[in-house]
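Here you get one chain, nothing else, as structure tokens; it is the form predicted on its own.
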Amino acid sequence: MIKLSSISTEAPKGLKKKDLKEETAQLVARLGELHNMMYAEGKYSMLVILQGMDGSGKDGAVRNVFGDCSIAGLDLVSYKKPTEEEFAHDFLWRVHKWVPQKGMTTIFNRSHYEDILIQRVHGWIDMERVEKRMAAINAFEDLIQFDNNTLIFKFYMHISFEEQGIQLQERLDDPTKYWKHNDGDWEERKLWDKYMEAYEYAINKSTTPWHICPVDNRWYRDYFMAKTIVNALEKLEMKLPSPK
């Protein structure tokens, strides 16, 4: 049973930032190479799911970790409030159409988990529906892994309450970040405990494991994500197609 309060949001003690940033640069470059192999080979696909509270650095992680990946094989999807058309369908309808085809990588900035997180926290759905949706999510993820060779990486961007406050305040104080400011983020912050409960439920009930990624130190966040993905992709032993 994963309890988020028992897991540090900071980098492990003893790590040297300079050394780790150098290793991260190597991992990011290697991820670019492996991503290119995946695209060329057309045998596997990859879905990266980023979930976390406001200010947890999802945008920065995409920029820093996937910067060497070719845009030709990459899709980025950001999930916000469903449209009227999306509300008129089942909650996974808008998600399934973005499942990556073989060779492609899709990054979800927020995801289908919003439908058992924010909707649960605000009481828009009851626990019976949460449980039904959780079962549907597990079936959906199992399906695309089995039927389409899709590797799923789910990262919970683990930020502390204190660090989130710093990040949200920076959006007010820094003119270059003000465009990210949303008064609603401060209102959601008041529901922190309810969100932690909802996240722990989603994490512990998932059949596809989550990676709990500490993000208070952004340099460690980038290393953690790049290392996790590269290690998994290396095991596939992918190859570029041979000349005919």
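Here the rigid core means the biggest group of C-alpha atoms that line up within 1.5 Å when the two forms are laid on top of each other. Residues that one form lacks are left out of the comparison. These numbers come from a predicted model, not from an experiment. Numbering follows the first chain given and starts at 1. What changes on going to the form predicted together with another copy of the chain:
Core-superposed comparison between the two forms places the only run of three or more consecutive residues whose CA atoms all shift by 2 angstroms or more at 242-244.
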The other form holds:
There are 2 protein chains.
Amino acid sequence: MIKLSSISTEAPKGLKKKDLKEETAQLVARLGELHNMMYAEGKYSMLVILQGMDGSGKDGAVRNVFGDCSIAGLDLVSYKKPTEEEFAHDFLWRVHKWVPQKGMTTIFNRSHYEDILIQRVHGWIDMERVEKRMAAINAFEDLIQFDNNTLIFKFYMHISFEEQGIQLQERLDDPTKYWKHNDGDWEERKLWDKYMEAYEYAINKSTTPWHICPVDNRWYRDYFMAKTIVNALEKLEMKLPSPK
Amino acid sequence: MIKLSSISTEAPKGLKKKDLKEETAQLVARLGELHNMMYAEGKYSMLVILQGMDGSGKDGAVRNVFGDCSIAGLDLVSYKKPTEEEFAHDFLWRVHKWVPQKGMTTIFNRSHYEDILIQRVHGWIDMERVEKRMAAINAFEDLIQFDNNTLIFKFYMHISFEEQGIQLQERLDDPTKYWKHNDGDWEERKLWDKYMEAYEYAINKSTTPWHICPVDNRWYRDYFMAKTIVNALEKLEMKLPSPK
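Please could you give me the other form, the form predicted together with another copy of the chain, since above is the form predicted on its own?
Okay, now the whole complex, with that chain kicking things off.
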């Protein structure tokens, strides 16, 4: 049973930013190689799910961690408010169609979890529906793993309330970040505790485990994610196939 | 526990073809009205799944039973051998994308059940995968029902071994049906008992119930299907909405 408030949002004490940045660069390069092998072999696929509060650094993580992966085998899908057509279907419809085919890697910036997060926090759905959706999510994630060799990496981008304030304020102060500012983010911030409760439910009820990624130090976030993915991919013992 | 061999493939004794044809025509017309109401109201959706051996009359059922439904609210999806892209995804991927949006009716001519029927009969997948896929199917059908108000009608087109022989032979003898002939159908026919076993498994393990539709008499097939669907739709108490 994971309690988010008992997990640090910062890098572990004693780590030096400079040393870790070097190691991260190596991991990112290695991820590029492994990603290419997955693409060439066409046997496995990979789905990376990024969830976290506004300002938790999802965009930066995509840029930094997958910077050495070729776009040939990499898709990014960002989930925003459902379109009218999406809304006229079950909540997994718009997600299922973008799951990676064999060989491919897909990153979800936000995901089907929003349908039990924002929708729950605002009371648009009741707990009975939350529970049914959670069961549907577990079955869906199970399906793509057993039936399509998909590796799922779910990262909860763990940011502190204080750090979020700093990040959102920066968007107001820094002209290069101002385009990211959204009044709505400050409104959602007022619902922080409710969001934490909804996240804890999602994390604890998931049968496919989550990685709780501390993001207050962005350099540690990149290391944590790259390390997690590379470690898992190394175990697959992939190799480049023979030519056809 | 349904045992197919103990269920008749013929129309119940005592029914007169002429009387029933009149009643069927009324049901088909009423289905057209109800279908239009569903389309206009945009609250419910309907998924009709047709499964059965070759020659069990799936095409004819589509033509006859839905003949009074406007194509505006009606889609037909016929599932054949998966494409290369489909095959590089989990087995529900190609199915999920065609589920009806609110207001719409979709007919599946064959379906995701083929992935635990033909694939099982030919030994392309083992029983462990059959069981996992069955669980995934149940979760998937549950999802579209609870999260999108989708009514699911699954018809097993119940034909006798003898009648199938007659139907397949007709395709050889009748020039207007010759285009439907396929040597492969006669090969599959040799696996009849294995197919019955696989169908019984699918029918008995489904949490969303099947309708076992006797099809040896085509006029009874049409009546059975139209009656089943109309009865269920009448219970919804749909009505035409007010103009916007």
